[in-house]
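Just one chain follows, in the form predicted together with the partner chain, and it is written as structure tokens.
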Amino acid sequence: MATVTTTATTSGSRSAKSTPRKPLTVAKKRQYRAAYVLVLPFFVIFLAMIIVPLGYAGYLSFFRKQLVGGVSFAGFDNYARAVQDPAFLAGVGRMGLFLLVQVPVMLVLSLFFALALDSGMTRLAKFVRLGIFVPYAVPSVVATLMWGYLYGPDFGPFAQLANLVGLPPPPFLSPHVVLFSIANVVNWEFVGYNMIIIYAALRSIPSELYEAARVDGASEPRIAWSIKIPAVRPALILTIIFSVIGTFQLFNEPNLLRILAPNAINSSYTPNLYAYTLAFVNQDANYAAAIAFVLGIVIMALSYIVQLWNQRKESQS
């Protein structure tokens, strides 16, 4: 849907460009009517789920609801109250941390197989590519079901290993570690979801460029240090801000892990969390709301600031 939109507006602008002031003939405007038409039912669709209840949810964040005493105007006090919730900014602050420890790590091994993939070193390589994708199919809820089994400090098969050899359990489910846990489902998850983007970067390099560098006596570490790396520079900075939006959203996965660690995950643990926590635990969806809110901002700031940051790097560059 989204691509139908996107190639729809741009062939529109630039034919507009292309005939300044001219009067739209008749075939133009057939094909304009149908893209309308063509893209009228994605917007239907975006209108209904996605900006009414935004909409709505902003709404309602400028409201209280109290148990005894009904529901009255509050203004800004909901935000007020988010940015100073130590609930919220722990939770906020963990997900900052999982960010910086999960993300390169991920980033770092889906480069790596991207890397290997394309330099043709890896026999079966549709096979590595497949297994390396595969998890990405699996629904989150899935996985983490899957992780907690072999997560499990009486009967995962690492705490069974473990015993053998008279060690304890590894406590991947105590409150300390638990986060790293986490991470490391998610990893599993996305390392080849990652890769694929990577990867569709790499094939695309004009094949001119080793040739040149080969001449030149550059050898292949070389020319993936100092060609390929930087020519899917857009495409490394694309799965950053994937992973910076995907990891303040965190859900599944703590989520379902609770029933096992239900102390280690309290119910503010990530934001998303917390909010779901407030909405139907707490009955208290106008905070909740604005939680969603506060989140939103924090992650449009973060995907902006790497996007600074880039647009930084490529002009020194």
Partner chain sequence: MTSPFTRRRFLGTALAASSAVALAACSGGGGKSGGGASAAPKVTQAQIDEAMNKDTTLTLWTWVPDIQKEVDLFTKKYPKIKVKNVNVGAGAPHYTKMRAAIQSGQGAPDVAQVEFQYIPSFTLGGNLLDLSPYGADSIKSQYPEWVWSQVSKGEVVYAIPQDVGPMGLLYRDDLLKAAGVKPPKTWDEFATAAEKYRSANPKSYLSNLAPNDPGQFVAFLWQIGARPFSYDGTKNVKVDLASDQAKQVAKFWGDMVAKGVVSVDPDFTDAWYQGFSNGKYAAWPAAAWGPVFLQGTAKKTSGKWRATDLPQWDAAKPASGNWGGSTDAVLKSSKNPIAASQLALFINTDKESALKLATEQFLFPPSNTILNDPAFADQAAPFYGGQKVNAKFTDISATVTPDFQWLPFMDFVYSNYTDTLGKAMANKTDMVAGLQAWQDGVAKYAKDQGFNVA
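Can you return the structure of this protein in the form predicted alone rather than the form predicted together with the partner chain?
Shown next is a single chain and nothing more.
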């Protein structure tokens, strides 16, 4: 009997495997054709704007330009030079410090505002939400110019107020404080953006969980700590990864504030600014391309560490 069943099962699986695929109907073919046509512009732009420039930059990074001899193949020499370059390493370290200082402040503020709005106890919630998000809609160049005016030691309103009371102007653009001044600009720009991501995650939590917790006597802070924050953890991880990427790509803020604080911000203050200076001021596109690729590897490694840490936390919980 077992033999018969096995035989029947085997023959059944063979018949299932040998079943020919049904030919596509005309309507189905039109759907597939329309889908390919609709996604084609994306792939063309992605290929032209991302893949081709990346490939060309990778090609450039393996060459070197010399006054005598012109362009010659350099292999991995540019990469070896990049990982030993004090200016580049200092910029990476500075952005690491920026990441440790600025990102926690930004995410705590974003989480606080999102929880406050989600609690339903905030008056004029829509107006407050829009007001916090609006700075993200301001271009970073405009935001930096505005904050540069506020930070100005000669013409800024804070300096003028300090002069009125006989105090020296606040050292917003001094070498030891300018990193925190830039962090303040970035916080002003991105708190609303991260708040919207966390707020959207909060709105997707089933309200039955809150009602059950309230029946058990849980207070609103307890609900926020034990239910809401754990539930929005994937959104928080997403904002951390975005912040890692954005931190090491910092460019507009230091580049514009450098005009006001040339003694505090140099041409290699951030890795992106250093690569820009190498490529467009020093005319060394080959080494700038290698710097860009090494920076990309650093960003990918940090993003992977964040994801790995999150996976381990999830497996332990």
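Take the two forms, superpose them, and find the largest set of C-alpha atoms that agree within 1.5 Å; that set is the rigid core. Remember, it's a predicted structure, so these values are computed and weren't measured experimentally. Residue numbers count along the first chain shown, from 1.
With the core superposed, G69 shows a C-alpha displacement of at least 2 Å between the two forms.
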